[in-house]
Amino acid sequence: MAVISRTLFLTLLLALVAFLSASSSSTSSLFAHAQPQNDNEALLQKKVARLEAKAVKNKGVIQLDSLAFEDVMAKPRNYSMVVLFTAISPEFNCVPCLNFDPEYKMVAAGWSKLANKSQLFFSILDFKAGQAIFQKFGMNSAPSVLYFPASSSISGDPSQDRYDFGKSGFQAEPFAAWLQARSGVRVPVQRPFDFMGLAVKVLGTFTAVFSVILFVRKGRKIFGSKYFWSTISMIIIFVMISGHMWNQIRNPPYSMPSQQGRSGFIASGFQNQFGLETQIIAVLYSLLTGAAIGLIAVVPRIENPVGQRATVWVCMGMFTLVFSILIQVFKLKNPGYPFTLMFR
């Protein structure tokens, strides 16, 4: 009897042992678990600082490079990203991407002003600080844009988020709306104020407020005017040879701030301009156009010689000017262009 009750002890008592190794086994396995997915978790938390810290320093846009890339891509990534290839150094001479750097910055900046931006970020890869990959994408042209989507993986076919320029243009608008069907956020796209656009819609409501006036008071003589048709022809002719046509197809930016930080009026070459370089060119015309009339209408009817000589000299000297100043602006649009007048 004491036989059968020592060994019935000793069965329970290696039970016992064994449920404890088993649950602290069991224990240990499920701590094993959580313990690298706690450390995820934290990694991506430090993660999304560094790049929100990043982010609120450059008004909302990342700089990268190859190594650089490759860290915010890889996973874990709870958080999407719009990358810009681009080329703006000055030895590329990307008229497209320093037209839409401007553009992509202004939207990044409305994306950093709303309450949650972690889940998106806006960053920039230039080709001088990238070129690994933009080899790895394919990227043989520039600008470019790429939106990938949280935890998406970086080796898949990115056509399908590629931003079409040729169809949607180089304005921060339509590229907001882009963004916009893909995270589902509004953003938001403030513009400096245009001053110069206030100015020109006033003087055009002057404009014709004063032409209703006259018609109603002239009309017969104004339309029975021959200066009249011909100062309409003369409009019609500088907006056109001016390049505003071009502008209403292309939306080109009034302006672009040069390489040293200053505004830059004239694009290079012959396929590229600013809308500011239109009304240059309308200005230049014009004036030329004003000192041939004078020489051709004005100096036959003055009467005095010595005024008539004064005048002849002016309007030369006039059109003498501007044309070489409308040479220097072709040796802007193309360095090759041979010829000057009064400037080298």
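For the two forms, the rigid core is made up of the largest set of C-alpha atoms that agree within 1.5 Å on superposition. Please read these numbers as outputs of a predicted model, since none were measured by experiment. Numbering follows the first chain given and starts at 1. First, how it differs from the form predicted in complex with the partner chain.
- The two forms, fitted on the rigid core, differ between these two forms by less than 2 Å at the CA of residue 182.
- With the core held fixed between these two forms, residue 102 has its Cα displaced by under 2 Å.
- Comparing the forms between these two forms, the C-alpha position of residue 135 differs by less than 2 angstroms, with the core used for superposition.
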Given for the second form:
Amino acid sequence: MAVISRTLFLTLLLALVAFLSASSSSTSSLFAHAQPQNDNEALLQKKVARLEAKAVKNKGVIQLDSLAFEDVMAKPRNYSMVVLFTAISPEFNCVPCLNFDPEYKMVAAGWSKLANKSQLFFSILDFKAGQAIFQKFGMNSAPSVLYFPASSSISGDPSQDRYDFGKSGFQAEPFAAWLQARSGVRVPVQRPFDFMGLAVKVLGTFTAVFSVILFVRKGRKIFGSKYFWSTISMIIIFVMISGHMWNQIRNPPYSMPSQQGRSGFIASGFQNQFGLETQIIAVLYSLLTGAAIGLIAVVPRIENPVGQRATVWVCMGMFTLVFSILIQVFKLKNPGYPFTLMFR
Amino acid sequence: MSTESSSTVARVLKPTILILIAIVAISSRLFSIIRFESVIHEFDPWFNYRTTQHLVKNGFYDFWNWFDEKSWYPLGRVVGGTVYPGIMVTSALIHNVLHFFNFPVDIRNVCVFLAPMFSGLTAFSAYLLTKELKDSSAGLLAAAFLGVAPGYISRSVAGSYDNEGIAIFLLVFTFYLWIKAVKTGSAFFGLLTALFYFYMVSAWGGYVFITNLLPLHAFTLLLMGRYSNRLYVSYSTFCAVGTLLSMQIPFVGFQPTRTSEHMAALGVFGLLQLYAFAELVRGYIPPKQFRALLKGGIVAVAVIASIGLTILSFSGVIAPFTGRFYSLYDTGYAKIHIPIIASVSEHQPTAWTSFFFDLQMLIFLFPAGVYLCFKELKDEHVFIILYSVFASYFAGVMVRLMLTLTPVVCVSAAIAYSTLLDTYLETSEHVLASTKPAIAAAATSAPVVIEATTSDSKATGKKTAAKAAAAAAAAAKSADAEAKTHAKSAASSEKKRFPIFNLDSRLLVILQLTWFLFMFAWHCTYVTSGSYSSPSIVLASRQQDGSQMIIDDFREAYYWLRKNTKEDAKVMSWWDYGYQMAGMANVTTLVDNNTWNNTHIATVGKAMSTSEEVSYKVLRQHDVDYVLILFGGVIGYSGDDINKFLWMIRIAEGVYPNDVKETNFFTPRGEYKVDHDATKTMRESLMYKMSYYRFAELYGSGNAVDHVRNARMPAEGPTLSVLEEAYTTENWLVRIYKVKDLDILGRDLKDSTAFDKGRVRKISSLKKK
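For comparison with the form predicted alone, please write out the form predicted in complex with the partner chain.
Every chain and every other molecule in the complex is listed next, the one we just looked at coming first.
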């Protein structure tokens, strides 16, 4: 009886020990509620230190990929993040991405030089490296800049704080102002000393001085020359009537990869155009004007009847051909246009 | 034919052709009247029409001192001091003259037909201008081109009663007078230039173009060493008289002495005086001393002038460039600083297609004409070159300024075209051969033209324009070829030129060119009829069976407002419709197309883009009785308020950044959505609610589709508690809502609406929590 009771007691004891030992892992976690806090803090500190190192190495900007993004954004986080979603690679032909890149880096560099900075990191996620993240955020245009405050989680994307390029533009200054509204710290935007600009200015001054000297010395010859001014005027006119100012203001891509039988250098749509397109139009216009001038000014100077006839036919042929091409190009833009010249 | 008889023929032909051109120019602008009715178009014309009515009814002095309390409520607007009165005074004058001779013409018809009538005059002044540059045959061509060029028609069809309608005539005519003045050096023509400049200032803000182009011309001539007494007399007369006269327009006031836009004119005036003085002194002093004096004088003047200008501009006497003008130089400026300018579609830059669409073959004959001007390069050709270069720049920056480019393109293309004809038609026997068919053509085209004015067929109009243009060209050519031949023989003595030897070369060029003229005329008619003749207050669409359907919702709504609201009802709408409402519905508006007060417009934008509670406060504060919106979702009219909504938000955000945030209207993917994906802010905004209120009921359950944005709408539409639907037009294009009064029991309007719907108050208040 006693044996039984002893064994019972022993088994009970054993069971208790077993239970205790089994639950020890859970208890220890229960227990060490303070301990992992320290652990997390250490982890965080490590992460921040790592990020800082990365940032310092790269002038304040951290290059991310999908994995690194998830890692950096993972929940225990006491720092804010600014992420630039971009597509720098040439095959995407993203002109605004390229334009904004140096401006962004400039603000980041300005930030990293600040003494009293709060915890904020600048990072760049290129489409090539972080396709998954782009999908996750449903980004179908680049560049975009998102701001993640320290507390936010990445899954809460609906109300993500986004920088509005459409309104504020691609300059560093409005971007810094936007950031200031969020972080409360004024980021000084120091444009790096512009050697190119200086060179251009110096060169410009030299050219100006030189042309003044030239004007004084040989002014009559060059600046009094009709050809000089007529060339300049004609160039300006051709550039303007082929829609260059539109490009200047709207910044369209130079051309697009061609697809489905649609050439890549004529934009579809009446109020849209590519950079290359305007150049093509300028060439067509100048060929037409050239043919007209040839008929007016060159032909009557030719003494030889055969040569004169040939010139007339060539000029007129070119005129008609190029005009037809021009109309054809116009029809691409405006499919309802009913008139044609040579081609149906 | 002898020389004498052919010159007699020319004397008869020229006026005939000019009259025919004027008839073509006028009749090709009548499409909208034939298709719809004699009605004022678009937006701004309605204001001009309303003020003209006021002027005719109450006389000039009352008009001059008119304070309009029915617009910009509660601020009001001093109309006399904030308009360019030229167009109103012109039509009132025409109206009064006609009535004096007992022609009881309605003022509306005077207004509707004013722009087409003036287009005839524009064609005539293009003839005069080109005649000064080359000869009358080129002049006739220029007149024909300008008469039908879509770039000009776009702003001068019948019913488009706007400043540009008469301003382009004034522009071209002022330039003609200026060239005449420079050529003759007569103070008389200088004075005429100034008078017409004054007329231009009174008619259109674009007068600044003249204010800068004429001094530029004078300055360039100075630089080219072409100073002459002719230039001195004409410019001094023009500048002195013109500046003084332009200051008589209250809207312009002291600007000519203060703003930088006008500085060039005064600067060149001063320079010219100094230059003239130096020339005078040169005559009395030995060359060596004169040289020293000149150097000293230049330095002294430069120093004094720069110091003076700096002091004046810093002390604020001279204003910096105004925003609208500045946006011409720095093209990004408007986008960032003045959304209200950027939001107007005519302030957008011009794509190349617009150039071709508006000018077709003229656009590439134009540089050839400029080249020919360089070959001649007399004083007047310098002017055309400057005009071409600057106008093409401005036209590139802003679609609207296409209008100032069109005249010079027509003039210079006409020079190129007529030189081509000269070259390939010149020989006496050829002249004789081509005169007969030309006269015949001109003669036959006359009855056709008259036919076209009465008939409404598009095809006839097309043919007429084509024929008349071709006839004008051929006839003009033959008429003047005689004179040309003399000129040519004189020219050939300088440089060796040969005639065109082969008949086939001549035929090829002439026939081909004639064919191009036909194409040009077809193109112009096509563009005019298809794109520029819509009155935009009456819409036309084709039904499936091909029959035409007239959509007259705007006038329906305005008429409803006129008949069903109190005399002093205040109606809020986006500024686009302000002029139309004032003109047609005779109600008080909060904002209109005269966008002088950005804050007020932003307030309206705020009321439209915030939630009912917030916007109700704004509505009450401004005593708004009705809200009017445009909604195209039912018939697919894309110019409706939901599509303009982003601009309202943007403008409102500029003034009330705490109440309105543009980003809240975009889905996380950065899209502008109205369907299930629409953001909460979007769904709660007053504009969204008003647009889609009861929209889903129109269709079966869950089948509601917005035809503009191709969006499937939620089955349950928005509810309204501070507004109630007052009127919705036949095609749902215009919706009018009445602003509810405060609840008589002092409840929240939301609660009282819920109560009226039979819901117990508890539920709604529970729902809130």
